[in-house]
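Shown here is one chain on its own, the form predicted alone, set out as structure tokens.
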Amino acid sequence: MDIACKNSLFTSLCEQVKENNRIDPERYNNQDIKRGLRNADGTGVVAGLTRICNVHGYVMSEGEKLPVKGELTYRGYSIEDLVRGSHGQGRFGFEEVVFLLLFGSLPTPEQLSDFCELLSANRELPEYFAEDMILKAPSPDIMNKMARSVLAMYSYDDHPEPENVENVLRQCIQLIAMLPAALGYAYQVKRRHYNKESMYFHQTVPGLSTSETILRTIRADAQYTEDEARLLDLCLMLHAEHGGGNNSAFAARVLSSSGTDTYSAIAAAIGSLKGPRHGGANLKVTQMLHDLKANIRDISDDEEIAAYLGKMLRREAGDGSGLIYGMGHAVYTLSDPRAVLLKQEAARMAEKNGYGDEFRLLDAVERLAPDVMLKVRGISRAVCANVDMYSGLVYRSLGISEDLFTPLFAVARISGWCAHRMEEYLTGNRIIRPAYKPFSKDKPYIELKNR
């Protein structure tokens, strides 16, 4: 069969797929189906219990959803207190957060020191892993390469199956420690193969924090300042966990509920986070920012900005999605505490590193978008900026490539995924299996010659 015939056949098959796989959205409404596992009022369908994290953004009063200031707590501790408690005392906080998420309590000084040493001792990838699994098979997307690397770790583990809680915990700690190295190698080989730029590899230095290790790995000169490392540490702390209902954590729990291995569960979570409706949203905000700068003549003119945002909502501008990226959240209403903390640092670093105009433009989007959404879409509910609004600008202020925005999210969030895997492993004891209601009619079989 020649290419033309193949193309014709493929086009025909695609049309058949479209015809037989589309479901009228009205059918969902008629059947009271919880699309996206969401209730009609936007709240999530309760699928389980967790002690790991609480994401609080509204209260229900007499059946009405009322907006409140957003709160994020890890094991009962507010994210603001965790940031203030570590950075206020001049130490990095991500490792402390990882300990808290995995073990359920804040570490003592001795426990924190021992845990940091444990992570440091497990930073290196297995011997020849980078050459065989990463360098020989470059990927245009670092997230895919990280997922593949995690899956490949199964083959390097003498006890890869979830034999007991001790084994699962060992695997989780090793993956948390090694993922920055997988990110670094994947980034370098992508630079060489796809960008035609030089690769550079730096040996792991014992005793460095996760944020220091990352900056040293991705920079040609392996140099960074204390201020830069603390800012990246803040990003890691804010992205470490966000409840069992977020798409990637739920993916990890769904796979864990089947009894599969740790590597499969975490690789699935990485695949979930890659999506632009989840972790990939920070890159979408950056792309939106480029578009706004190219099309708005005066970034100090609120009327011009608001008019362009209206065009975006009407799918007349932007990427045609009808979305204002960085605005809105499934839970938060009045504020996203992560965005509040990041915005403060974004303002400081943006002015310092020459991104002041970009910050002011994002700030204007945050201020103006709710009113524009009300006028164009009739959306009257409280809409706040989410963490993705400012995380990309912070990364750019640190000189971090856009290729790494979502992978850095994964390096942080794997701590939450592992905590949820442990909780599901210990207390789930039942495979997660929601139902889908079929509505196709029974049909008599037709012999091939009569079709």
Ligand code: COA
Second form
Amino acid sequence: MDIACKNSLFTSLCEQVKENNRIDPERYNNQDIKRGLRNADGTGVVAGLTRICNVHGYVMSEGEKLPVKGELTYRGYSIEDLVRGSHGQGRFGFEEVVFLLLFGSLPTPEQLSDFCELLSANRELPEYFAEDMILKAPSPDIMNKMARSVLAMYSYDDHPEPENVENVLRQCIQLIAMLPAALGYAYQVKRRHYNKESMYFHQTVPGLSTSETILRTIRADAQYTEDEARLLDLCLMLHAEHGGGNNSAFAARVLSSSGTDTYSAIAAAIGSLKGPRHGGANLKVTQMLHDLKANIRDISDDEEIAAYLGKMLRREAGDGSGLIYGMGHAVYTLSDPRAVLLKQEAARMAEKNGYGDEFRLLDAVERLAPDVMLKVRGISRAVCANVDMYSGLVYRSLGISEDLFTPLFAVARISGWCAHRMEEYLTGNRIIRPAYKPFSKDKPYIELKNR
Ligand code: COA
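Switch from the form predicted alone to the form predicted in complex with this ligand and give that structure.
Okay, now the whole complex, with that chain kicking things off.
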């Protein structure tokens, strides 16, 4: 794939691309253009209505954004209640959340058991799919392989186009059920092809929850404890959905609004989630943690940590982006409820599995970062730890490879994408088509010989 891109023609074309595609950010401000579909105060431009989820992080009072404790509700039920309601009764909760997001109400015991059976019956990929579509063409990136797998499933479906609600719903349920298998095969073939490690494929066991299925798929010995499966289930519940405006759900809605097929819409959402500004941030937190461990001599010394965070903000340390990963959120201000729930579990698991120092470092970053951001960058707005601060540490405590951090997010979030696809299919009825304001000057055409 290394095409002749190193010659002088290519270098000069690159310069031309840079020159003719840069737009001064000031132009956005001067013309009141909503960069990133955001208002000047950072709130999102309202692009639609949804009954699926509410992400609440501030209240507006006399035109001012006032910080409040973060709340996340799926179909009106708070995430804390959903976790307490299922885990408190000794049940896995992810399947209940998927049912709630797709169908709009909490399942009865019978509905829940039927739905779990339905998912279980659809866990396997189509015959020869893994051999032909995954094993023969490994990818160094599991998200890339998952997106390609979803897109390839179109040709294994006798009715791939969105013919009616029943057909779209069937495709959604099958994709939700099968994505863990696509993750498993993509991961194993990546291990073998790129890491030069062994691959192992275990039989799918009917009746297991999504988190148990995943742990079986990715572990060499296919073994896991109830506690581990419950913790992964919590992660799946917390990552299942986050409103219509989040980048991947919006991508699914944009594609759905054009009338395209389910496979195209979900593959696009996976592509969006792969980005480091979206689902890829949990990996960035892990890389930040490695860097902090390598550079902080005394992790109990708040002053030393704060000084290092200051250097990160000044782009003198870290990955040079000027960001403290795991901090800040587009909506949440005082707290991200997902981070609050995960932090408790991260603390418990980290002590148990020898990651105590890592946990204490992240806790220090959470405590110290807002003050350092104020002093170094003048950021006075409320900044809290977000879900990515502790999710990576939880995965590491479960012995899960960094390769799988974002793919696990996708296995959970596909339920939200499918709910948004159904809502867009049933109610949108208009192609999403915002406008870009052109500002290039009209020019007379110049004949080739005169240029
Ligand atoms: N580290 C450093 N600076 C940060 C920051 C962070 N974690 N979070 C916000 N800021 C800065 C922004 O760069 C921006 O500065 P600028 O005006 O000089 O450009 C300013 O604070 C205002 O930020 P805000 O309006 O909150 O940003 P946002 O809503 O566009 O971004 C995030 C939200 C999540 C993208 C942002 O907080 C971020 O990049 N965090 C780190 C990455 C991360 O953890 N992502 C996971 C999200 S779940």
